[in-house]
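Heads up, the chain below is alone and in the form predicted on its own; it's given as structure tokens.
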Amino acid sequence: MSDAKFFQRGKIQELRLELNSDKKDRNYTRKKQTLKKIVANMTMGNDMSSLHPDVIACMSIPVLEVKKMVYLFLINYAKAKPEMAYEAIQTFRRDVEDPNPLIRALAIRTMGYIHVDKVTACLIQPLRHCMRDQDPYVRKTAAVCVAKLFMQDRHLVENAGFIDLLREMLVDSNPSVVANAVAALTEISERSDHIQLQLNMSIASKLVTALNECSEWGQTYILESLMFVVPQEPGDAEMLAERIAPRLQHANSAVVLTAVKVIVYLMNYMSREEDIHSMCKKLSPPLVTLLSNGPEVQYVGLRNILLVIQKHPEILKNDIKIFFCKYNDPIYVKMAKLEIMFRLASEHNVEQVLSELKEYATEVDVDFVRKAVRSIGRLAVKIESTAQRCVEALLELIQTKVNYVVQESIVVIKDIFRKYPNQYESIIGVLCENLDNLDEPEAKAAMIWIIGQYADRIENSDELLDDFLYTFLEETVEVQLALLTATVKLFIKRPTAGQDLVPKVLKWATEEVDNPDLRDRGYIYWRLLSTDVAAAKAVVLSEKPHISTETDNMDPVLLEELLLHISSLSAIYHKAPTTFIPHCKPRFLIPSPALRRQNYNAGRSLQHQDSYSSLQNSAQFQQSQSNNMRSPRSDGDDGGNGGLDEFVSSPKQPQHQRLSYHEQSFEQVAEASIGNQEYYEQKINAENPYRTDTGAVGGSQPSKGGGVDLMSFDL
């Protein structure tokens, strides 16, 4: 029977009479029907709060369906009318001791949703009892209730010992209970300022064992919790990754992506190249399989893939055909695929990629065509052996006379000229034939740069620049800057041809424009030309730095952080979560002996300048050397030299590695001394605002600050 009939506006008096009817009601059928009408009216936004005495009277009915609706009524109105919740407290206490585990779980869940002080105070003891209940359903419900209670009153959860109870539930015999306990601990850790979840290998092994019997939701949370495992010994990361690898074959894309994230994280703690290569081979098939889903899942997968291949390009180097665009792909999927194709392009597959890009450049979608044309130019810059074919392809596209194609081609040809000077200047004549088609600032600026750069080879360069100068004051700043520099270049290379243009442009730039950058550049050129033409030539015609596609790469620090957030919004936005989520904790790799043994020269991790090297030539360093190379102090005393001793190691000790992967947390973890575990512990505890214990590696120890200990489990 359909429930649509209940979604009709009901009169309060009629509903009250139905609830209080004295007629025989076998199996409470009439009350169920009436309560459904009340819930339906609540859903439609009608105020049913005046019925609360009559609804609360139904709490004594020992029927689960009735209790669910009554509890829903209480959750909806208790915040606005706390006295309603006070009347239900005694019934809650009875229900949490009910023989039926479903009713016990329902009662404890409802109390967790009602944010009223008296209800919260009455929740503590029943919740503690339910966390040790014999029935696993009650225990797993209680675990989630702790996380809800933490959002309401953090200090209560910390002081009432619920964190310890959740920790005990990690070794529960029921996988669903374990999954919920992990979910609660992870949520609390992410929201707390001084509680940080850290799991040792023993707990991690038990969690992986529970994976096979968990639901998809539980598997995702357990895998997410493994991001808080810091391998300490060689082989720990390899063993854990091997046990997680079967999750890569899961049908649920969330489980697959979370497993990919954990494995990519663990690869930072692997020391053997063959292990890393083996893991890369295992990651390829599941990432490819993600592209067989719907377009939304494809896009999420592509954005995550783009991060992974920037760190480990070998993962999908042989699967580039998978990223060729289909005719019915949405535009956002096509754009994401284009970027990945460019990233994976190499001398071995560049012919295939170039052929595809030429096809895409003839499509009807303007944005897609623009990106395809730009990718051809980037391909020429990236792979020198294919530059000639890319230039030929761009010339073919220019011949189509399609306005936006011509303009994009000119923009990328400018970059090719910069990358390969004096090689492809023969095509300048073709470019000059299309000057009338230029109406976009970037294309105009690129063409003006080409004219100025090769003013001595273009016979009528002065006429071409003069044509652009007719609209100098109406152009964008980008074009104005290009015109100013190109005109000065023309004057330096061909004084006779440029002598009439330079004064006019300099006058406009210094007297008739408001942009400070343009005005300042005009003054600089004017003074250079009026005082020392040779100096002006040295400045304006100086050798340009070579360009490369490395400038397109993501900032290494940001990339390392985003790899710790695969399968989240952060990986889709390609932004650190701290930039769009208030009070979000940053993530970074925690140093350990396994991490420090990694070969950073292999290009698989960040290479920051070593602190030891950066101080080697400083006066302070020389002074510290004269003090017999004092070793780091463990008592917090800096010896009067501003903490410089922290960076100083004896000649026989290895140098410090910069290991942080987040800008804000870099200094907290980067100064860990290799082989000096005690110093590492004290340094991290002193400077990391999210840690309060001293047992992140060696076991749980009391917090010196009086706060809650980190959950670093050694069971």
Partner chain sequence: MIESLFVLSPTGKVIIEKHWHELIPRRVVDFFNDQVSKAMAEGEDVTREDVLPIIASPKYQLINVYRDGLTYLSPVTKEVDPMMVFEFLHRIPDIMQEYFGQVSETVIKENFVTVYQLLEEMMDDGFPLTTEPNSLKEIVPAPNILNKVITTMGATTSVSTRKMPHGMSNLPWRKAGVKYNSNEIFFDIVEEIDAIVDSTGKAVSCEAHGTIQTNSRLSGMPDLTLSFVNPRLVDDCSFHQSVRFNKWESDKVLSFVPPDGHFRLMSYRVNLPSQQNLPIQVKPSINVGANGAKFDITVSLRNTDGKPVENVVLTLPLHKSTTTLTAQCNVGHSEAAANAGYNIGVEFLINSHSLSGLKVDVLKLFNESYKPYKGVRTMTKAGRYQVRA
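Pass me the form predicted together with its partner chain as well; I've looked at the form predicted on its own already.
All you get below is the one chain by itself.
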């Protein structure tokens, strides 16, 4: 018989009559049919709640299937109509003492779902009994029920002794009961302000024993709970990790990844390098195996792998081929693989990686192609020996004339120029052939930077810049800033070629444009050029900080936190959970005699709480960071074109501390022009006064006499 016919909108009255019909109903077949119809309607969103007296009357029918349907009905409507639940209380009372354990468990489970005070009150006593029921099925259901109850009434659970009962269950003879008790305790600990799960070694050891016998889900709960063990001696950590290691070969990828998490965690408490090394060796194969699963599992695996290999680079270092993309991989899998490929790229495999990247750069998906092109550029910056081949590959790609490929290539070539000055400038000619098709700000800004930087080598650099300047006022700020700086560079390098352009640009930047950063930079250049040319030269053409790809590395504090959250949403987004999940307890490495010193913590205290709070108050953090960042070698043009793009940036600025370029250029401007600490800090705190102030301090003055000074300089 098919249930589909029940999906017709049953009329309530009809259903009621059917349910109450006094026709002979052997074994309640008719009642069952009617209840099915009611449940079907309910799931479709039709309101069946008015049938509750009739449905609840069926609760006493001793047929499990009927009971289940009545319970479904109750769970669905009890919240909206608490009085409905009152009527059921009597039957619940009977059911929790039923000789059949299935019914006892079902009753407890259902009552846990009904968030009505009176029902909850009736639940407490039987729940206590059920936690010590002779039947394991009832006990394990009761354990979960405590977690449910906690969500409703924390106070009640914390004070009614349920936590102790759960703790007793940790040594239950049945592994499934142990697993559920652990799950409930972990859940409560994550939500509670007063309760923090901490397991000692003897409990941990018992739990690991239960691991072998419980269901796959039970294994994940138990493994997860082991994150709350703080090994006091390296030997404990090693022993635990060793005993967990077999889980890495489980068919369920959740078990595998949770085991990876626990082992990576325990490695923090190990002392001998060879133990850590041998654990790392064990971690590679299961991580590879994750990738033979469906795309979702692959995706989660890849995002987590990216974290793990940043902490332990030896893991997977010989498995790069696994991450090569297949053309029919979903796009999000390809993107995640590409990042790992880049990270695993080394002198040994760079040949293969580059040829893969070249392959990807000819595929059809625009985002993927862009990322592939960008990766080629990053590869050149990362591994010097391959730079030549990367540049050749980029040139080939530029020849394809595929617009977005060309633009992406130019963006990365700029970084290659910065990293390896005086090596690849011969290709500038090729780049200049493609000027007309640039329509993306980032590519334009990169190209303009190149023209400015090599203004003395590019014969017609003034003409090229003039072409770009034609649309100056319509460009984005990013491009305008680049143009401004490039023009000034041109002027300093080739005064005669630049003398017509500079006044034009400075005038636009200071008078026609609203953007304060642009205006400020305009004024600074103006004043610099008009007062001291040597100083202008020193500032604008100063030696640039080296770029490397090391700054792609995640901030170590964040990485450390995310590693404690492997196999979680935070590990997918690479964001600290406290930043996007409300009421989330932060995790940190709890100090113990066995805890290894974290290298990034060299000068800092191990109290992770500190680093946590600094992460939380990120605004404050950024501010203090930006003060440290002020370097004497201010690179006048950096703010404009980034110079620090998404991938390549100066090593001084770890990723999450990097300022947005508005702030950054403001800072450089402030430093160069005024160099007044107080002024600067005041600005960061209050933005509005800044605008008016600037007008007063730097604004009116140069615009009056600036032009004259500038001219005098030129003569």
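Numbering follows the first chain given and starts at 1. Rigid core (definition): largest C-alpha set, two forms, superposition within 1.5 Å. Remember, it's a predicted structure, so these values are computed and weren't measured experimentally.
| task | Examine residue 77 after superposing the rigid core and state whether its CA is displaced by 2 Å or more between the two forms. | result | After core superposition, the displacement of the residue 77 C-alpha between the two forms reaches the 2 Å mark, so yes.
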